[in-house]
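For reference, the chain that follows is the form predicted alone, supplied as structure tokens.
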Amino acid sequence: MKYTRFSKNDKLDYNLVFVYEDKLSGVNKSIGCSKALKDIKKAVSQKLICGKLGSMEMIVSTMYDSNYFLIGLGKKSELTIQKFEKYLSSVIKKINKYDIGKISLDLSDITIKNYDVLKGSIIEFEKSNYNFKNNSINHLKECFIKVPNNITKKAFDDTKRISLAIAHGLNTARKLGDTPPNICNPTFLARESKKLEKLHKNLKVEVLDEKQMRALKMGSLLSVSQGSTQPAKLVIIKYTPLKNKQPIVLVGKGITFDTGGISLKPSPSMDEMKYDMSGAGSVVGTMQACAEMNLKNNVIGILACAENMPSGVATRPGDVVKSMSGITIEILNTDAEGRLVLCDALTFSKKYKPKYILDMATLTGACLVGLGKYPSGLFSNNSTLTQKIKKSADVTGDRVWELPLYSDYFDELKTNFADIQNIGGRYGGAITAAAFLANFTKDEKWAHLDIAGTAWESGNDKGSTGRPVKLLTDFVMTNK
């Protein structure tokens, strides 16, 4: 889709205009056609246009120069990123029911603290282009965007370029997440990552097989894949345009399907366990975005990919394995497998002498129980890194909520039979999972994002969200 800066000479049949419930008079600034304005003012006086959150009125007439979709955003002081993006997305879906090729979007009166409305809007339009079945659902071909006069042409063009790169990466993550698990296995993820290398010459991709992982003594990661006929893969995606600069390392959990192993999950909604590779998918999407926008920073993505299946050779509860770090682990629950693949990937990532390590994982149902579907859980051993992640979450709307890592939680991982066990007690499961990972990152500035509640939607809107690609891209862009 093409995005063009709106000029006063542009005449379009359809225009998107946002209105506030408590600032209805502001619609005057957005309506250029005097005839249309007269009728819209009349509709406002008759309370046919209310500006209430989520409302949508359409002023249509062949007598007018243009037709207007008036989108209600509620009270101006209460507008948030989430509300704006939700209702912009909603109106895009409605517009796609009409055969409209071009439209204007008025952003001149939309201000949300620290949020780039232009960038967010372009990303929302591009998200609407995605459909897993590749059906044509978007008739729009061009959007003319009205922005404040103080935004220069260069600033507009730069924002457009960056926004498209982020949106493309986000949609890649969604596509990987939505791919059925009989197709999206560890080998598939590795192959899709290698495709990026052909599309972007500034990316280098390396894939380690199980033989190479055994040589590296990744006993924890390999314990997860041993019950499956699908071999595990460790994928390394390098984007390093700068010499002698510490990289940011992004580590993603890539469990392409999670049955729970011998600790078998209940059958309802087990099909959604294809999304257990969403951490890895978000890393692939972020690396693609970095390459597409030619980011001036070094970033390395690591995907820990395996399939967790029950079989006669699968890992049993009570087994003890040795991780790459040398730490021994008693496996009490084979459904707590994400931490087992991540711990070896985190140890491996240290070889790059990273500035920061961030891991993303659909790690625990406990995080979903505790925080719901809205923020991702955030854990870190470094307060400065925590604040940087929170800042990126705030400006992108890809929200996080920090949870503690008190020493008490580490005590729950003690066992008589190994250095640590892979689960804690009944309560605080998201925290004990993060505490487990923290044992492998003691000498690093590290953060963990539990995206179990945010990586996909269920119900009628079932599908991958691509989170936290927006957060990650902002983080790597702003921490050079």
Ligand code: BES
The other form holds:
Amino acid sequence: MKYTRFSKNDKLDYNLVFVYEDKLSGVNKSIGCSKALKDIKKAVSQKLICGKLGSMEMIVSTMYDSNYFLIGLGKKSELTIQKFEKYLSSVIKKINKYDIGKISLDLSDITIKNYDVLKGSIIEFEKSNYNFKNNSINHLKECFIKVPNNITKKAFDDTKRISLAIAHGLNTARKLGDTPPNICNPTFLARESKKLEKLHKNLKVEVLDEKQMRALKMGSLLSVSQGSTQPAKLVIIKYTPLKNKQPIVLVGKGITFDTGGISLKPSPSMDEMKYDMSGAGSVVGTMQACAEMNLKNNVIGILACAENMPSGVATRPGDVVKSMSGITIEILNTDAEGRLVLCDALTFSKKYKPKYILDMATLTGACLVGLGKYPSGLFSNNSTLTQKIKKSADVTGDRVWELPLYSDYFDELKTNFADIQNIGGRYGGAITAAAFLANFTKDEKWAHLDIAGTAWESGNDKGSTGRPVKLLTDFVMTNK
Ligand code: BES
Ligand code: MN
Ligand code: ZN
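Same protein, different condition: the form predicted alone was shown, now please give the form predicted together with the named molecule.
What follows is the entire complex, opening with the chain shown before.
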């Protein structure tokens, strides 16, 4: 899609205008043409337009010969990023069903604290272009965006460029997540990552196979792929345009299908465990965005890819394995496999002398139970890093909620048969999982995002959300 800064002489046949239920009289501000304004004011007075959250009315201005979609955003003071993006995306979906090629979008009266509304809107438009089966035709080709006057042409173009890079990365993450698990296996993730090398001369992809991982003594990661015919892969995506600068390392859980292994999962909704590689998908998407926007920062992505299957050669509950760090692990539940692949990837990542390490993982059902689908769970051993992540979440609307890492949780991982066990007690499962990982990142500034509730939608709108690509791209852009 094409995005053009709206200038006052532009006249479009179709126009998107936002209205607030408590500022209905203010609707005049957004309508450039006095003739159309007359029609709209009449519709307001006839109560055809209410501005209620989620309402959408279409007004045909016969006098000005143009059409207006008026999207209600509720009370102005109660507007949030989530509401704005939700109703913008639903109106885009609707318009794409008509044969409408060009529209105008008026953003001049949308202000949400710390939020870049132009960037958010372009990303929503681009998201609407994604469709896994490629079976719907989007008619919309160009959007003329009205922004406040203080946004210059250059600022508009810069935001556009960055937003497109982010949106493309986000859609890549969604595509990888939605790809069926008989296709999207560890080898596929490695191959798709390798394709990124074309984007930028400073982007390099290395893939370690099981033999190389065995040489590195990654006994924990390799124990997960042991029961599968699909070999594990460790993918390293390096985007390092700057000399002598510590990188930010992003580590993603890449379980391409999680059956639970011998601790087999129940069958209902097991298909959704194809999304268990969403952490890795979000890392690929973020790396793509970095390269595409020509980011001036060093970022390294590491994907810990394996398939968790039961079989005659799979690990058993009770098995003890030795991780790359030397820490031995008693596997009490083979379904707690994410932490087993991540711990070795985290240990491996230290060789890059990272400024920060962030890992993203659909790690626990407990996170979903505790926090629901709206925020990702946030855990960290460093308060500065925590604040930085919260800030990126705040400005992008890609929300997080922090959970504690008290030493009590670490005590739950004690066992008589190894250094640690891979599960805690009955309660606080998202936290004991994070505590497990924290054992491997003691000397680093590390944070963990549990995206079990946020990486995909279930039900009729089943599909990957691409989260937390927006958060991660903001993080790497603002922590140079
Ligand atoms: N991938 C799952 C977590 C998950 C489950 C995410 C459902 C989203 C929806 C993970 O590997 C897992 O199975 N975790 C177990 C841990 C338990 C065995 C300690 C869980 O959450 O049940
Ligand atoms: Mn599992
Ligand atoms: Zn899993």
